[in-house]
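Given next, in structure tokens, is a single chain: the form predicted alone.
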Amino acid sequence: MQLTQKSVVVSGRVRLARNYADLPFSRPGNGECAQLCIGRAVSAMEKACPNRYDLCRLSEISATDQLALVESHLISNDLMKNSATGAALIRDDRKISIMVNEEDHLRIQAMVDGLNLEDAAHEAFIAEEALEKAHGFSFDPQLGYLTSCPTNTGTGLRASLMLHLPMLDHFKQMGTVNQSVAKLGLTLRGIYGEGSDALGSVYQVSNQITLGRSEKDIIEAVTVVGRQLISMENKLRQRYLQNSATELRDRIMRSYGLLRYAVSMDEKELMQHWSHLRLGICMGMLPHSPEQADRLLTTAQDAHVKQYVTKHAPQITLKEGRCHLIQETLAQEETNPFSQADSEG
């Protein structure tokens, strides 16, 4: 078994907050202003990247479809709350989304599968350049980019890493970690960012402020802390395996059995067992890939399950549909987990 960065990192993201210089900064409840922001963004991205971005007006889709976009991290809860005027431009590979009319006129976000936040920043800045060419952003020579919330003024850049930290949770280290991270100007949040819970021991580490720090400094700080948390988590995994291998394997296999054969499961129970699933995969005990577990982290959430049930099995409940979906996904890479576990033990 070789524990790597990939064993802990679920994804990385860079988000830029921008406002048009000639429009009011307040959240655009003004319908005319909101539509102008959408029109500008659509026109700019169609010119820069023809046929690559799809416009999603939240007012034109169901609450379930809106929540599915939140679960996929393509839009925020705040944008969903502003669904009357909110919209998103989503690139065809779903690696970049441009939220329009959230807290600021534009929130440009780029996502990567691993630790390389520089790649995410590069993609975000390409999109930003295309948008700014069409209509300039509000910028102050001393302060930097101006935003609705002062905490985003400056670079307007927020970098984050989504990390799976079950052993730091198990050994009750997250309180100490949170305090240490805060001293560095960073913060730990739950799976969907500010105000959300760390379901399944999934945490987001990100910068708190953007003023007075360069984009490079922010990305470097988040990456350095991310690497430290990865190292801490992997050391605890090794220690637990050495000292309590039977207990660890039993916990993982119990959860795996429930995921494979349960008939009904709610979202909270899913996240507990998903955490054990991903841990078991990354510790070489289960015959699946981390990518497969990470897909389940999205597709087994409530809104995605509701979409699945509506399409494939409208006669069953959401809890039953979740089990159907999980078991279909896991069966795609099915081998004998017990023979593999025994050979590695």
Given for the second form:
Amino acid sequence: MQLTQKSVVVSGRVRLARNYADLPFSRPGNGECAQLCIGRAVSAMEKACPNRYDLCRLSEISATDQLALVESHLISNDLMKNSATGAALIRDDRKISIMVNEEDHLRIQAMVDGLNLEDAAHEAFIAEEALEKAHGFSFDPQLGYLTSCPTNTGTGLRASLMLHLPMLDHFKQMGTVNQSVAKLGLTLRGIYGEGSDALGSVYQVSNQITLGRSEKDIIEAVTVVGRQLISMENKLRQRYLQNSATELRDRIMRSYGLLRYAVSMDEKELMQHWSHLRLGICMGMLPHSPEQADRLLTTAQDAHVKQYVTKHAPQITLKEGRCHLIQETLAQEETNPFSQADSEG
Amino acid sequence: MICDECGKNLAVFSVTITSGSGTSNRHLCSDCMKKMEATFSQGTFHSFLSSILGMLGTAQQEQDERVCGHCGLHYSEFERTGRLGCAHCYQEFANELKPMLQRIHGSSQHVGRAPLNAAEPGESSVSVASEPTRQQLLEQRIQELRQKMDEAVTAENFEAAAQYRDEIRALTQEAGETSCS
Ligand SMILES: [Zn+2]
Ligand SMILES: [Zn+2]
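Same protein, different form: I have the form predicted alone, so give me the form predicted together with its partner chain.
To see the whole picture, the full complex is given below, headed by that same chain.
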């Protein structure tokens, strides 16, 4: 068994907040301004990358389809709240999305599979330049990019890593980790679930500070902390495997059994077993790839399940549909990059 | 900064809560702030208010309401929503925002990327796409060097600070010449 970054990192993301210099900030009710922003963004991206970006106006799609975009991290909850004027330009590979009329006129976000936030930033800056060439952004030499909320002023950049940290959770390390992360001007929080329980042990580490630190420094800080968390998590996994191999295998296999054979399951239960599924894959115990688990993380969420049920089996419930979908996904075995080294088992 | 209460929204309020066991500092989003205000609205609200240090940066409740001359945003509306109305609000409410930014970010000087055509928020900015002017690049470089110099002085690394000072001098001269031409 070999543990790598991939065994912990689900995805990485860089987001830039930008506002057009000649327009007031987005405000619900200011439809004229909002339409202007959409028009500008569409024509700028069409000129820079013809036929690659698709415009999605939230007012033209159903609430379920909007929520599915949130689940895919292509739009934010806040954009959904502005569904009257909110829109997103989504690149065909779904690696870049430009939200229009969210808190700021533009929220450019680029996603990567691994730890490589520099790549994400590079992609985001290319899109940013294409947009800026058409219409300039609000900028102040002292305060940097001016944003609707002062928490984003400066670089307007938020770099984040989505990490799967089941062992840090299991050994109750998150409190301590949180404190040391906060000292570095970063924040760590659960992505799924309410309040303090992070469903599925999926966390996001990101920068809080956007003013007074360069883009490069911000990205480096998030990457360094990400690396540390990965190494802590991997060490705990190894320790757990050495000390309690049977217990670990039992937990993983029970969850795997439920995922493959249960008939009805809600989102909360899914997340608990999903966590064991991904852990089991990364410990080389299951015949799947981590990407398969990561895909399930999106496609087995409520809105995606609803889309699936509506299309394939309108007579069954969401909970049943979720199980269909999971089992369809897991019926396909995929090469597990973590299992080769583990030949003696 | 993420709200301590809901863990979802951005925190724009910093609240100091004084209780029998001591004081604690919490960062809240506008939604949770409203909720907290509501729970205190019966009777104890006034004493609660007095225990609030207030919105990040503002300690005093101002009687005369301040309004942005460009977009018409009332400062109290910003306090409520955490959202500014336009780029000019940063100047109009500079007295409140500068210390707030300092408290949120621990800095009030931008470092990093600048637009291709950096426009002052005070000027009416009709955006014309262009390469950054040499002048702008120079000014940006000088800003960066000033900050480095300050850091070097703070770290008592006077040799480095002197080097930065000389570099700034040279660039300032150059910038002066460019602006005349
Ligand atoms: Zn909140
Ligand atoms: Zn304003």
